[in-house]
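One chain is shown next in C-alpha cells, namely the form predicted alone.
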Amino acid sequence: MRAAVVRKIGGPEAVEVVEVPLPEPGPFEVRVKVAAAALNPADAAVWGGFFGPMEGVEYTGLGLDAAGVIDAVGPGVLLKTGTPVIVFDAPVVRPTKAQAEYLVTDLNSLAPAPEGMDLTLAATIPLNAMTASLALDHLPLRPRDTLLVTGAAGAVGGYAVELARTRGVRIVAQGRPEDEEFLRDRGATWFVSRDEELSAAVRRFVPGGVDGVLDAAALGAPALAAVRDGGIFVSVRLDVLPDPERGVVVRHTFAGPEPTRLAYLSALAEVGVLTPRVARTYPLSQATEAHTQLARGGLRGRIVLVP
C-alpha cells in the first residue's frame, strides 16, 4: 500500500509517498480502508523535529485523523467489515499512520462516522473536536459564565465555540475581521478582532475579565490578561503556557483516545451541532504539496488527503 512518511527531519519537502507492507490487524484491532485523512500542526511537528530526531527507524508515518470503512478485523473484534468509522490515531511516531491507503488501529481509537456525512468532512473531527471538548472540561463553566476563545475560527477554536454554546456559556470569540459572521453563526455572543489589543477589547464587553480562556491560538500572556482574577486559563500548547498570576489557574490540555467521547462528538456532527470544515483536498500522491500548504497556513478548515 502507499503511505505518506518522513525519513529525515526537515521541512514539508521531507514528506514522501512510498510503498509499504499492508498492515494486518492484531487482537482487538481493525484495519480501516482510509477514505480521507486530515492534516494537522502535529504533522508539521513530526517532520520539523519537535518530537526529536529519527534514530533507529527507517521512516515514520503521518496523520492522526482518518475516516474510512473497516476492511478487516483482528481476534476479539465484533464490528463488521464495511462499517464507516472515524479514527483518532493518537500515537505520534510509528511506521504508518492515517495518511495512507490503510490504517490499523485499536478499538479505543475509533467511533462510528456521522451517518450521511461525506467521509472527507468526517476526517476533520477526531483530533480537533476531541481537543476542544477536553479543553472545555478543564473549564468548569456554568451557564451564563463568560469564555474567551482565541483563534476561534480555527479548527480547534471553531469546535470549541460550538461546544461551549451547548453549555450555555457566553462566548467572546477572537478572529480575523472576516470571521465575525461565521463565529456569530456558530454561537459567539461577542466578537473581537485579532488586530486589537486583546485584553482591552475583551473588557469592553466583560469589564472584569472573562471567567475562562481557551487559548486555541497559543497567544499565552496576552490572553491570560483577559481573564478575571481567580479565573481559569487553558492552552492547547505546553510550550507557550504563561506563568500563573492574580490567582488564575493555568492548565494545559491534550487529546488522547476516548471512544465514548469520540462517538458523542461524531453524533453531534451528525445532527449539525458541530461543523466540520475542509479547506482543500489533495490526492495522497500529492502529500508533499499538501504539507507545503499546511506550513504556509492561512486556510480556514482542514487540508485533507484522499487516497
Ligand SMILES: NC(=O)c1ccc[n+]([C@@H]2O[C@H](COP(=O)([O-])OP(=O)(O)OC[C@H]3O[C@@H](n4cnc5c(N)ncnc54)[C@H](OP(=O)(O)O)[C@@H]3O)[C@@H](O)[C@H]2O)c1
Given for the second form:
Amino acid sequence: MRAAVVRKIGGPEAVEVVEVPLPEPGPFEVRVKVAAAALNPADAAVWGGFFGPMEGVEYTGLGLDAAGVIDAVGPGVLLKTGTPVIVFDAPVVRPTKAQAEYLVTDLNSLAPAPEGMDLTLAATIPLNAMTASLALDHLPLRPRDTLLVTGAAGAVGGYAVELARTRGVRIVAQGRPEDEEFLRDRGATWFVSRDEELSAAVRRFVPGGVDGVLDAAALGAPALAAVRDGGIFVSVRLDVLPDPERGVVVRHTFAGPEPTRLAYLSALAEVGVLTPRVARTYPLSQATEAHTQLARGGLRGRIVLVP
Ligand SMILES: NC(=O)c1ccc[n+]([C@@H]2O[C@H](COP(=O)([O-])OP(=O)(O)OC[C@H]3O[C@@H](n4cnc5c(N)ncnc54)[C@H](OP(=O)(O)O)[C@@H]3O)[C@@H](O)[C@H]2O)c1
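Can you switch from the form predicted alone and show the form predicted in complex with this ligand instead?
What follows is the entire complex, opening with the chain shown before.
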C-alpha cells in the first residue's frame, strides 16, 4: 500500500509517499481502508523534529485523524467489515499512520462515523474534538460562567466554542475580524479580535476577567492575564504553559484514546452540534503539497488527504 512518511527531519518537503507492506490487524485490532485523513499541526511537529530526531528508524508515518471503512478484523473483534468509522490514531510516532491507504488500529481508537456524513468531513473530528472536549472537562464551569477561547476559529477552538455552548457557558471568542460571524453562529457571546490587547479586550465585556480560558492558540501569559483572580487556565501545549499568578490554576491537557468520548463526539457531529470543516482536499499522491499548504497556515478548516 501507499503511505505518507518522513525519513529525515526537515520541512514539508521531507514528506514522501512510498510503498510499504500492507499492515495486518492483531488481537483486538482492525484494519481500516482509509477514505480520508486530516492534516494537523502535530504532523508538522513530526517532520519538524519536535518529537526528536529519527535515528534508527527507516521511516515514520504521519497522521492522527482518519475516517474509513473496516476492511479486516483481528481476533476478538466483533465489529463487521464494511462499518464506517472515525479513528483517532493517537501514537504520534510510528512507521505507518493515518495518512495511508490502510491503517491498523485498536478498538480503543475508533468510533462509528457520524451517519450520513461525508467521510472527508468526518476525518476532521477525532483529534481536535477530543482535545476540545478534554480541555473543557478541566474547566469546571457552570451555566452563565464566562470562558475565553483563544484561536477560536481554529480546529480545537471551533469545537471548543460549540461544546462550551452546550454547557450554557458565555463565551468570549478570539479570532481574526473575518471569523466573527462564524464564531457568533457557533455560539460565541462576545468576539475579540486577535489584533487587540487580549486582556483589555476581554475585560471590556467581562470587567473582572473570565472564569476560565481554553488557550487553543497557545498564547500563554497574555491569555492568562484575561482570567479573573482564582480562575482556571487550560493550555493544549505543554511547552508554552505560563507561570500561575493571582491564584489562577494552570492546567495542560493532552488528548489520548477514549472510545466512549469519541463515540459521543461523533454523535454530536451527527446531530449537528459539532461542525467539521474541510478547507481543501488533496490526493494522497500529493501529500508533500498538502503538508506545504499546512505549513503556510491561515486556513479555516482542515486539509484532508484522500487516498
Ligand atoms: N494537547 C493536545 O492533545 C493537542 C491536540 C491537538 C492540537 N493541539 C495543539 O492545539 C493548538 C491548536 O491546534 P489547531 O489544530 O486548532 O490549530 P489551528 O487550526 O491552526 O488553529 C489555531 C488557531 O490559533 C490562531 N492563532 C495562531 N497564532 C495566534 C496568535 N498569535 N494570536 C491569536 N490567534 C492565533 C490561528 O489563527 P490564524 O489561522 O488566523 O493564524 C488559528 O485560528 C496547536 O498548538 C496544536 O499543536 C494539542
